[in-house]
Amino acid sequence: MTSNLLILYEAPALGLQLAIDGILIGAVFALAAYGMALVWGVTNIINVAQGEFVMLGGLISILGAEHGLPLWLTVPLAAAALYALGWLLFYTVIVHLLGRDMFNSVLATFGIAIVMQQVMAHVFGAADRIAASSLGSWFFLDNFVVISKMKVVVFAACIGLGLTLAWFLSRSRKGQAIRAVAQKPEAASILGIETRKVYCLTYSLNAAICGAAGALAATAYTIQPYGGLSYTVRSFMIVVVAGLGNLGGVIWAALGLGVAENFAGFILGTQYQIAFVFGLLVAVLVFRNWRLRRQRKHLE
């Protein structure tokens, strides 16, 4: 570890490379986390299958590319497929969790995640996969800093999708209905909003967001059926740090996590990178719990 820190000190360009790579992958984390925040805020359900939605979207995108579809067309294909899956899961499983204890939703969606992992491994295989891209890279600082053009495209697309979703929630009729149900479901129901349809739209929309995020990620990063848990943990941590309904906070928390994770992977070793994410989650939860207790004492 000390030797790696020394390398970073002696080669600032390497630190810049790690920071850029972390920011670029952070946009994918932000998109998945925003979907989790949406479902959590509206339905009070923590979707533990979030990462599996991302993986499935990526695998569908790769399958479409292997059958001759342009990469840009595989993104709406994955989003549409995941929207349909989200609709199906809502009316078969999620609808029975509405209004119940949050622990039930964690158990149920964890079961969905396990089933999805096994089905994806059976259909697509367990190996790491990626959709080939021929965009090339940019080279800076005498080739010490390399930026993949495809990763920049993925970054821009994820940010664009997140902003489009924010516009949809604030400007469209359905988006306003989602916000109304999130704030006061009883009052929204009295005003004629069909809350169950809004819950279904929210969950399906989240699945579509994850599908698009996975399809974009698959063009620049490896995807495999058992990689969903790390995305779920990242999404949960980002939402806890940023808070529900805070798009700006989600983006900054996701970009910060991407950078921190990259540096931790280099300093501690890539084999400890995911362990760092889990450890950071524990630290965040402990800190939030301490902060809430302190606020309660002040109120008393």
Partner chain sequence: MAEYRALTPKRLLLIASLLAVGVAAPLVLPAYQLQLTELLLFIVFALAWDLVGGQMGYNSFGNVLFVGLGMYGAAIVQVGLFYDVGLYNAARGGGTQFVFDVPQFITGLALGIPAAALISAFAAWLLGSLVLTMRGHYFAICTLGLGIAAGQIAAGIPWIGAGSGMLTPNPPEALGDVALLLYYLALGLAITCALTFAWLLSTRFGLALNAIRDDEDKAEAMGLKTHAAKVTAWVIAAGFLGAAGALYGNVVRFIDPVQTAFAGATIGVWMILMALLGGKGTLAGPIVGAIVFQIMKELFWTYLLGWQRVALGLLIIAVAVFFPAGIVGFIRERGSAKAKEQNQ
Given for the second form:
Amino acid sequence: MTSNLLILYEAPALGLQLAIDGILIGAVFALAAYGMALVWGVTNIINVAQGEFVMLGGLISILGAEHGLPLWLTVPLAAAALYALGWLLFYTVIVHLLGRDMFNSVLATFGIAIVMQQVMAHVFGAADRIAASSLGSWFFLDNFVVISKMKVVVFAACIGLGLTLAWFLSRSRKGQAIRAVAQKPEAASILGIETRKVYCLTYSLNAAICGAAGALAATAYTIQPYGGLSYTVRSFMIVVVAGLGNLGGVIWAALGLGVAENFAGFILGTQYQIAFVFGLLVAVLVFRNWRLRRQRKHLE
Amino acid sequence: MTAMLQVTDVTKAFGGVVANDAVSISVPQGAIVGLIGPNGSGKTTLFNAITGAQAIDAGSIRFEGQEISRLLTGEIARAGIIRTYQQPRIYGGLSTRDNMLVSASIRRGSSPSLFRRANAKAIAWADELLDFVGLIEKRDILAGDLSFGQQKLLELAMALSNEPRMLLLDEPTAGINPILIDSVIERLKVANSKFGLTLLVIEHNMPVIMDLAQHIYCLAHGSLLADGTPEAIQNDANVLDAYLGAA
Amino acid sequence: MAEYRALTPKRLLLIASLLAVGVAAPLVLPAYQLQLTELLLFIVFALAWDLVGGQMGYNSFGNVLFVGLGMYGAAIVQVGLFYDVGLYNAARGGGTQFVFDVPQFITGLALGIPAAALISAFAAWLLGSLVLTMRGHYFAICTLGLGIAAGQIAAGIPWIGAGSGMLTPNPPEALGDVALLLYYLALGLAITCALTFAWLLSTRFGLALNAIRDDEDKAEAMGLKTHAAKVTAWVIAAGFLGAAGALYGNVVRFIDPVQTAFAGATIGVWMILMALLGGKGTLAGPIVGAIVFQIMKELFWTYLLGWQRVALGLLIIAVAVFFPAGIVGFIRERGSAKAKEQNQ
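Give me the form predicted in complex with the partner chain now, not the form predicted alone.
Next comes the full complex, and the chain you just saw is listed first.
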């Protein structure tokens, strides 16, 4: 561990490499987290199947790519498929959880995640997968820093999607309906907004966002049917740090997490990278709660 | 005479809204003190400050000489201040009697007693108080199944069973069957005279508070408007103004 | 509370017949001995989860942490008393140099199980002071994180076998039917657990846990030492989870860090499902739930092999959505509805 620290000290370019890679993957985290915050803020449900949505999006796009579809087609395809899945899940499961104890929704969406994992493993195989990409890389500082062009494309597309979504929420009529329901569901329903449809739109939209994030991520990062939970936990952690409905905060927290994770993976060893993510989650929650406690409050 | 509870210049703001602006009140031992004021004048905020439900921005709260404004809710309760709420808060999943048993003067019991079953003495004490508020018939019913008024009475009985040194009551007669109000007041007076319990009472029902309290503070827009005997408050031009202005 | 108070003759008879069934079961159904042992451990898992989740209202998704700690803790004690743990794991527990004779094996179990309980209880005390100040979904997700982080960390420590796991000591041939021994140990643990919890829930401590579940802020404002009560409950639950984990490790023999020890997606969520299925917040519920669950699980594994997780996931969804009160809760709700009618 200390030797790895020493390497970082002697080769600062390596640190730069870790930071850049962290920022690039951070955009994928940001998109999934933004979707989670949306569902959480509007329906008061924490979607534990968030990571499985991302994984499914990735697997669909890999399947599409294997059949010769280009990236600009596989991403909307995955988003559309996930939108349909979100709609289906909403009317079969989520609709019964609205207004119920949060524990029920956490458990039920955990159930959805478990079902999805094994179904995905059956349909797509349980192996780690990545879509073939042929864009190559840029090389800097005597080849000490290598930036995959595909990762840059994924980064830009994720940020672009996030901004589009924020614009949709603030400008379009449907987006305004979502925000109205999030703030005052009773008032919104008196004004003739069908809250259930808005909840459905929110949940399906979130699934589509995750699908797109997964489809983009699959071109540069590994996708695994059982690998969803870490994305869920990352999303949750980012939302806890950034707060609900704050895209700027979500992006900063997500990029920060990406960088921190990469450094931790290098310093502690990659086998501890996931442990670091979960450990960081606990640390973040404990720290936030400790600060609140001093004001006689607590995380609730 | 030094006061049992001395609130000095307590200030609390929520965002830009000042809910308590340098409020000072004092409650002597063994007294019944009233706290009145129009809706939104900061009465419940002051209760929250005294019982530690919310942190205050500035000021001091002393209970029996000890500064309590930085203590946590539980510590303040164990020091001897117990409150009731506008919307009664009881343990809905427990029977009425179990609500009493779990509330009984735990602050005086050392922790090992927590690992004992309630003995005959504790059950008798619980039943005595349930009888006192007229709920003895309901002792085996889930508290969550009681009516609003019954829950309010149960909450009062729970507070009494804790044997606090001071009881803060937030609108004790609101939502209670008007026929029962007189008996509630009577019981509060008995609790004060028989158990030596000091009371600080928020009340909207003017005849009730005029009958009950010996000294009344009136809040308006977060600041102290007036204080004095019930007679003095009834004839105070500022108080009348605040109520008519708010109505 | 009243329901646990009286030990009527009828109740004693019920307990005696249950005990007789428990003692006779593995002899009558030798083919299902393993499943029966597992069932007893599941009962402990479900009861321990419910003490904190059902009775106190703190829904932990990470109780598997204490199962895993107990599993590793016991195995390390069982091996470490006689051999170097690192070498044992490097040799994958095999070879001729790592043989346990009867006194060694028995001593290992006798010391390993209590040690496991203590280790898990200690971990619960340490962590409880931090995470039990959180509520609701923050507590739920935080504990989920704890359980999974523990598995990942265990998978990175070569001393305990890292990702390739650890074997519990090979029982000596001379000892005879070790599986039966483990069954009776599990039976003893399940009975101890049920009786301890029945006693706890009959005391004011039990009422305090229920009060915290119903309205924690109120309980605090009434002067209850809520934090101490919460940590105590968690420590007690963790102790039983640790002991059950120790036995479970010896039953399955192979401890995989992620698949058996800190298996959040299987045992971790099963114990919640069992408590919920039988009836959260009741003493009989987790026991009934564990029995029903174990039967369903075996059916799924037999007839739906390859899709068993899908079936269990669907069961979780169905229970969470449509049947949150569980079997015992359902029966009790009907009783409560009657009482309410009488009140009006």
